[in-house]
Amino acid sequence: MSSSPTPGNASNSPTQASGPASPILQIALRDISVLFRTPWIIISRSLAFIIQLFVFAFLISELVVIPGRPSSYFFEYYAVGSVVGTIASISFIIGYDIFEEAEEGVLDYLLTLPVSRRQFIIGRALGGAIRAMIYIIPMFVIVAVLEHFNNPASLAAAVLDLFLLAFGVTGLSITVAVSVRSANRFDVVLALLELAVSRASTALYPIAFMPSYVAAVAPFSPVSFAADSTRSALTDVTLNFPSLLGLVAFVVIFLGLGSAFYFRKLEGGVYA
C-alpha cells in the first residue's frame, strides 16, 4: 500500500545532528517524504473526499432532519465528520510502511543508526501525524470556508484536535504493525480495526440515529472524541473537555504500547 525508502538512499537516512530534537525531526521528516513519493494516496483519497462531500453529503442531508435544527445542520455535522474520518483513515498508513519496512530488511538498517529508542518511536510517530495533517489541511480549509468557520481561537484548538488523533492512530497502527506477523492477516487486521473505528463512532452520523450495538460502543472510539471536541470548537466555541481529555489519552496509551511492542517485537527477533 505505500512505498518505503530502501537502505541505500542517503537522502533517507536520519543524520546524527546537534540537539536532542534533531534525530526526532529527521526521522518524521523521512516519514513524510514517503506521503509525496506517492502521491496516488494523495489523489485517491481526496477525490474521495469530494465525493463524499459534495455528493453524498449534500445529498442525504437533504433526506435528514434533526428536531430542533436548522435543515443544514447534518451537512456541517457530515462535513466536520468526514475531515476527522479522512484523518483517521490516513494515519493507519503509517503501519504498513513499517510492516514493508521489517519485511524488505530497511527496518533493521534504521535501527543501526546513532538514534535511541524513544526518539525512534517518537519520530515515527511524530512523522505519520504531522504527514497526516500536511494531507488533510486543504480538506479541512474547504469546510471551514464552505461553512463560514473563521474564528482563530476555534480553528486552532480544531487543529489541535485533529493532530492528537493522528498522533494517537499512528500510534495504534504501529502497534497492529509489529505485534501480527502475516501480511494476510495484517492486511485484514487494519482494514478492519480502521473501519471499526472510523463507522463505529460519531464522526458522520449522530448518535442518536445508530442501532444500539453501535451506540454503545460508538461514544468511546477515539475518532467520537476527536469529532465531539472538533464540532464544539467549531459550532459552539467552546472546548468538550472530556473528549479532549479522553484523545490525550488515547495519545499516551498507544504510543506507549506501540514504542513497547515495537521493540520487544524486534528485540525477540519476530522479523529475522
Contents of the next structure:
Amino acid sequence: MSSSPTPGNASNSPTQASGPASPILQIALRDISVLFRTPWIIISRSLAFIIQLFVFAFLISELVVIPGRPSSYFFEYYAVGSVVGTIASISFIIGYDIFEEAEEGVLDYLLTLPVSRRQFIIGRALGGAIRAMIYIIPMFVIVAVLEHFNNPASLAAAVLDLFLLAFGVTGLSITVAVSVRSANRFDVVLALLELAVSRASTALYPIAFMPSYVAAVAPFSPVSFAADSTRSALTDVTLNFPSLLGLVAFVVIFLGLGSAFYFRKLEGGVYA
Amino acid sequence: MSNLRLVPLIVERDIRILFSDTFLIGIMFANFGIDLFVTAATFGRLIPQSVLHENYFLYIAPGSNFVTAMVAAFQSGRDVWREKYIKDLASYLLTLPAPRRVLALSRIAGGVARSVIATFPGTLVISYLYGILLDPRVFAAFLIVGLFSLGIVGLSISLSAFASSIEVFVTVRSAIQLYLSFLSTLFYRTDVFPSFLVPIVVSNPMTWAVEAFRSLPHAQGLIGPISVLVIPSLVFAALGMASYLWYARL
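Switching from the form predicted on its own: structure of the form predicted together with the partner chain?
Then the entire complex follows, led off by the chain already shown.
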C-alpha cells in the first residue's frame, strides 16, 4: 500500500529540488497517489458516509424532536456534521500509512530521497490533508446540493474549515503513528481517538442535548470547532471566529507535535 | 475424544493472545463507554419517550454492547489473517498435534471466548440497566452475546480466509459492520424503515440479537429469546470452520 515511488522516481529521472516548495509537493503528491491507488479505503469510507446520511440520518430524523425547529432540522444538522466527521476520519488514514511504512521498511527508502527531513514531514502532513480534501469534495457537494448552499464565500469558508481540520488531524495521526509500537494497539488507539473526537463533538448532535459530562468537553473537540465554524459559514453566512481560532490552535499544536515526534523517530532525537 | 482435550489448550492460547495486551481490552471498553454514555445518552435526550413509547437510551443500550462484541469478534478474524500473511505462523500451527477440524473448531471457540470476555463488563452494565443483573436472566444475556459472537467470529474467519490483503479484509469488515449496525433494529424499530428494506432488516443477525436482549426483562423463560439466534449462529460458525479448513490447505 505504501510502497509507491515518488512521482519523480517513477519516471526514472533524478529528482532534484528546483525550488523550496518542490520536494514538499512531491512528497504530498506521493501520499495523494497512494490513497487513490487503494480504492478499498475510499469505497469503505464512502459507503459509510452514504449509509449514515441516507439511512441513519434520514430515519433517525423522523424520531428526533427539537422544540421550535422543523422536523427536517436534524437531518440538515447531521448532514453537515457527517461531512466534518468523515474528513476527520479520512485524515486519520495517513497514520496507518506511516505505521505500515515503518513496519515494511519503506521508510528507509523514503529517507534516502534527496529531501530534507523538514520538507519530508511538512509534505506528509500536507499530502494527508490534501487527499482528505479531494476525497471529501463529492460528499460536500452532495450535502451542498441537498441543503441548497450556494453562496460562494460561505462555501469557500467551509472548505477552509475542512482543510484546517484535515491538516490538524493529520498531525494528530502522525503523532500517534510514531508513538505506538504494536500494530494491534495502534489500530485500536486510532479507532478510539477517531470515535472520541467525533462522538464527543457537536458534529452529530447539538450540545444542548448532550449529557452534562459530554457537554463540558465537547466544545473543545477539534471536530466541534470545525463543525461549528462550517455550520456558521454555510447556514448563517458568518465567520465563527472563536471556533476558527480553536481550529488554528489545534492545527499548530498537533502539526508541531506530529513533526517533533516524527523527527525524533527518524533521527533518534536529533532535530535537523 | 482425546483430540477434543486439545480444544481448551487452543482456546487458552487465543485468550492469552487477547490478554497479552490488556490495554486493548481497556480500549474496547472505552469504545463501548463512548457508544453508550455519549452517543446513546445524547440520542436518548433527542428522542422523547412519547415518540417510541419507551426510553430510547434503554432501547439502544444493548446495541452498544453488540457493537463491541462485533469488533472483538472481527479482531479474531484479523488475527487469523495476520498469522498467515504477516507473522507466517499458519504452517507452525498446522504442525501442532491437533487435527485440522479440531484446530478450526477451537479457533472459533477461542474467538467466542475472547468476544465474551471483551464484552463482559458491558454485558453487566446493560444487564444492570435492564434490571436483570441479580437475576438468572443475566446468564441468558451472556448466552445471547456468546451466540451473536459465534456467528460473527464465523463470518470474520471466513473473511480472513478469502481476503488476500488487509485492505480487502478491512473494507469487507466495514461493509458488514455497516449492514449489521444501520440496517438492523439497533437504532430504530422495523416500522420506521421503508418497506423495501424490511426483509433486509428482519434477516439481520443484529436484529435478532438486540431483540432477544430487549425481550429479556419481560421473558418468562430463557429459551424463547435465545432460540432465534441458535441456528443462524451455528450456520455462520460452520461457514467459518469450512473456510478455516480451506485456508489451512496452505
